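Here you get one chain, nothing else, as structure tokens; it is the form predicted alone.
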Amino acid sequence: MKYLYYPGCSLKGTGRAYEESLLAVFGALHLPLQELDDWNCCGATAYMAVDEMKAFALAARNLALAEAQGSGNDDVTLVVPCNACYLVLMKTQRYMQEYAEVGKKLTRILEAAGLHYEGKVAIRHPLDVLVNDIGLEHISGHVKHSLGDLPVAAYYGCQMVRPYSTFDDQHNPMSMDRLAKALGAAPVDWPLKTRCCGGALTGTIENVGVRLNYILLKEAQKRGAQVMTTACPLCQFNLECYQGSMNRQYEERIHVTPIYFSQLMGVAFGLSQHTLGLHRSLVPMPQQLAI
């Protein structure tokens, strides 16, 4: 099967380690991923809270080239990490499909910029991939680098189960959680594994940001949690960047080493840490994370 791979503006920037990690492992597991060509900002945040339709618009014109690019194949796989793109993008096909009058002014708009769209890509999320497709056993055969039960969190956000369920259970997902005990982590079991970090609160409003983020760590700390393994760039931004703040306005010794699944499967792959981008981690890691 051909995945094609959309990156999204946030693994270009600030969430580059997650892209890095990410080709590193899929591409240890000889499943390479073809980035879209000539893709943009999938419209997630600000445009949605000022031009819903123009957001669907920049959503659409993706989804019309991986079509393309895919070109010969009933059905195109287009992997997207990121959970806002992974959102937007499956809302957009989603009311495509759903909503004739939305699909009809979409596809007017695609036509106008040379483009179409019949519906034949698959949105996928990597987890999604790696569960599903490559399978645990498969993953657990390429570990070369013991965790020793390194307790983990797996925190999913509130973006990647909700509002569409399609690979995972909407309250209770456990895709993160196996793929850590395959990898050899102990995965921690914890209750806020899909509560909003607050997203962009901590550029706007930074107390409450601040503190939606502290509620996350402080409880993922209190059930012996060492690392909190993620999936979405601003989420990873928000628990990473934060922690000075948050131990200094609350007086606290919150060490949580956030870091991307994917970086967790890097290093029992037993790949090196610039590989990984594990270099511009902010927060200490455990020593089981040291290769």
The other form holds:
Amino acid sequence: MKYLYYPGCSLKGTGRAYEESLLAVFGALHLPLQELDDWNCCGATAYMAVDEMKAFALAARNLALAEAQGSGNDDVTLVVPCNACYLVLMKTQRYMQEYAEVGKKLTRILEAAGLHYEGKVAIRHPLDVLVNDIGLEHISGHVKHSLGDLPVAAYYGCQMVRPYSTFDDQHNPMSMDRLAKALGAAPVDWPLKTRCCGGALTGTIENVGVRLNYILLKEAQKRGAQVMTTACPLCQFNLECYQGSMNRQYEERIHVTPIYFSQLMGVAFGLSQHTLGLHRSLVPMPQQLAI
Amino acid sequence: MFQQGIQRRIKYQAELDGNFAKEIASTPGCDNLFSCIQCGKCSGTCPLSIYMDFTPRRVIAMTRAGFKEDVLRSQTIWLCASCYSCTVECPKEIKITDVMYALKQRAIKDKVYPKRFPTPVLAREFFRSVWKYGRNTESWLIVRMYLKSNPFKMIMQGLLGFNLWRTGRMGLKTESIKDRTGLQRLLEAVERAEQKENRTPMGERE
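Mind giving me the form predicted in complex with its partner chain, seeing as the form predicted alone was just shown?
Every chain and every other molecule in the complex is listed next, the one we just looked at coming first.
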């Protein structure tokens, strides 16, 4: 089975390490991800705030491209690692079906640009693919490096399990916890796994955005976590890059290392720091992650 | 002196906009705005309601009653980070996040968002970049947002920018798709469809 892959803008910029580690890990599992040719920005939350129809049209172009590039397969699976892209693409697919006028209008708009979409693309988060298609047993068979029960807080963020996806619970998702356990880490029990990091608020209203991330990291640290695994480039950016300013602002000593769940996988698989983009982190790594 | 400082705090019904709620409710996703029972679960679950001038519950009540100006000028809609917590929790299945989006779109269209408030500036800069290139280049997006909202803050963020550049996470090369004309055709088709419905499109083009 071939997986098409939609990186999104962040995975080519601040979230490069997510792409690097994800491709490395899927490669190690012999499941190559093929990048969707000529994909465009999903529109994110910003486009939706300006013009809803244009936001839908942007997302629909990607879905139409994916369907066309799916090489005649009836079911095309599009793997979308960024939580925001994942939500926007799913929302567009959903609204095209749920609201007849949206579906009709988008079909006409796509036609004007020489595109067509029939709704055959399955939009999947890589975490969903790993846990439910590949399976934890198979994944733990690839573990070569012991994580030594590294205490991990699995952080899902908001837009992965809410409001459209069905692969995990909306209030207390467990896939990433189970994955961490299968890799040899020790997931900690903590209640904030789907609480919002504030998204772009760190850039727009910094004191509010930083506070939200401070709450997340503080609670994780209180529960003994040394590492927080993330699944979204924006969450990762906020939790990692604002840790310094948060420690100054709140006179705290928070030292929880946020890394992508795919990086944790890669370390357990024995892949090098460079392959996994761990050298790009602005926060020091705990010993167990050093290979 | 004393009398000059006194202002009327309550609106007359004639000052409200009787069509506002209907207009918002006609946006896809906002259809069951009128079934709100004012239980406040949205405000309780919202991680940002403690910063808002009106809580989400109040925004819904005010929208329904036609307090158009107050709602569109509120900070609330620009504090919403679209985490969908309220949408999932709402017992009447109102897609509150979509209502917030509809209000943001309307505030931008009517140009009534709070001045120099960076969130709408970011949204518009993002919009422009994608219109032109099909993708957004994070580095330039951030630079343009700071320039247009708070240039001083950009200097404060210099170290973070340097660290991101040092670790290869902040390229200055503009990202772009190949088929830019195809994308323009697509977005222009949206404008035509919207014009047909007598809605003024944003059409933010340079």
